[in-house]
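Coming up is one lone chain in structure tokens, specifically the form predicted on its own.
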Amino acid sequence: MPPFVFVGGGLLLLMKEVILLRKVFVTALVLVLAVASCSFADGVKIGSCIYRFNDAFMLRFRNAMTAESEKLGAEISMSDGQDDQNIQNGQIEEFLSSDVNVLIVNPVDRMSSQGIIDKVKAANIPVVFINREPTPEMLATYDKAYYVGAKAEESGTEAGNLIADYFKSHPEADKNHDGKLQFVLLRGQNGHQDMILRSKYSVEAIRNAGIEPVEVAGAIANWDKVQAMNIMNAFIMSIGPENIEAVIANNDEMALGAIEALKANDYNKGDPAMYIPVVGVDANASALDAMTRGEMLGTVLNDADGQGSAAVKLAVMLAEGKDVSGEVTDGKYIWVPYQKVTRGESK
């Protein structure tokens, strides 16, 4: 049997090939865009603002955008916002004063999206937001503003289902035998829609599975592995690992940080009696490796390749003045689905 299973659609996939196969999951969503954008995009110049470059997920996103731009013949320039909205605002103004035809923006602060929209609207330049979703009210203020991403509530639901399924199939996971699930929740950036929705829906999924969730500790770790490791270590010291039955992290980097803290306390190192299930979101390479070693229970694929490709295709169509009304949902969105990823078991 393959070492990993993608749950949803009944596909068993070798995760060593996951980078190549991720694109399969979004073919139905982006096929029409691919056909509409198949002409050589000579002369199209894309300016892209990323909230910060040293983010594992956004690195994959950037690589996908670069590859798609090269494929279509468009020119793309990217700027590192360094996690500072003021820096990014200046970068946007620089792009708008240059000869770019369209912007792709991953805002540092999603609530600053209205100011960004106002700037691009004044310049009459289309804008495609990625990863951090402006509110519908913001997008509605400009007819050339769009969003490409994934519905965060789906990832939260799938992460919660991973934990619920494990808890039901492993009675020993209920350490105090109270029928409840005592968990730690590691949250992403404060105010980020993915943090809010992943946190809410992961807990809701556990409850919907008939298990009472009890959050024994939780904190903002800003999508960061080191922050999550330090926070988790503090929780272990204060609560005691025997009182933690699961860890839910809003992304893989934080999940991996939690695992490092658990390993430092002799958990998740191969002894079934010293194991706490940990789940994340993104299905990055390090998380898949941790799953192979048995340190991490599972993750949810956030398809950076599919989203990056779709964002560039949409941007090129907009730059070329093509009608995109048939390619988007509710006039403004392209959604790329999540996929739950678990380790396969021999039968």
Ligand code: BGC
Contents of the next structure:
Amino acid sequence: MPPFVFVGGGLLLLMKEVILLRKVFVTALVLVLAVASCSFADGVKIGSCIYRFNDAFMLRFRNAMTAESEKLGAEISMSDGQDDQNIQNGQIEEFLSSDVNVLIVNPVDRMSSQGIIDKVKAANIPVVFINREPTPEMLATYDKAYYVGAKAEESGTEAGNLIADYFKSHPEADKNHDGKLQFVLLRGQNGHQDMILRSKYSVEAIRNAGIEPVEVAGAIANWDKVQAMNIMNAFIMSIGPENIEAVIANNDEMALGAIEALKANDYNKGDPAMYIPVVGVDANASALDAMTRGEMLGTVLNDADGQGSAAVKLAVMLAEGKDVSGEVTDGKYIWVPYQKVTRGESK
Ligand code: BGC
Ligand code: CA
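Alternative state: the form predicted in complex with the named molecule, after the form predicted on its own:
And the full complex, kicking off with our chain again.
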């Protein structure tokens, strides 16, 4: 059948036939759209609670979730917990009383996850936790509770290895020539698994590399650049920059805050005699820029794209009542690996 009609030309189709043809075509089109929408998560509504919008890493994470939802044809709405568990609890209740089919939750305080699980369970809605890990005991209390994240110990080990490698290949980095590594540790928010495990494993990696680590100063800077800058300034004043041989920060924002403080004291501005290696975690664009400028030694890629898209894919499958056993490990988890990033590389 020709897809066109010559009226008054060599080939003439009766109007009746044209109408019939259109009907067939429209029916086929409707069918095609219906099939497409089935596999494209049409109608799935995701409610997502983020601990705080104003967090550089969570911004990457949010963008990845939005992109994956668009790709799958699901609808996603996100709320800003403003770093306050009470505010977030209200937002969870609001989502539960709306028509969302699944929740993705980045808890403000991961130790409050049991209360969240209880609420979500009572509403019989699946929940995917991200970035802030509930304990296995908590996850075990609800068969529709999952976690998508990265193994914090990996990033700690990689960050420690970056410093150890530098120390070994730069003998001048041992400023007081005692064979030990005097470092400052800037920690993330108290109780966060990434704060606990990155701190522990970065120091252990240095020890495992045969270098004795000595923490000359350390503090919690809550993942925050400005807090880290102020703390580092205070450390520089009290200890003296010549007595600091490395800075280990649990994330890039705090590493960048420390670098601001170092630069204000003429360190890390290009003079090799005035340089203190600083490492972070995340591989945010601003950290990669600082590495290109030679201000920052290295970082570890915290794969926001991988975690964001995995969380949305899992949420959509759960909302559609699909079997997810093939997607998860230990019945509950999707782990997205970290990658070491050194100067010059960009990801
Ligand atoms: C990231 C931090 C971020 C935190 C938020 C961590 O995994 O490395 O940059 O602030 O998650 O929970
Ligand atoms: Ca030393």
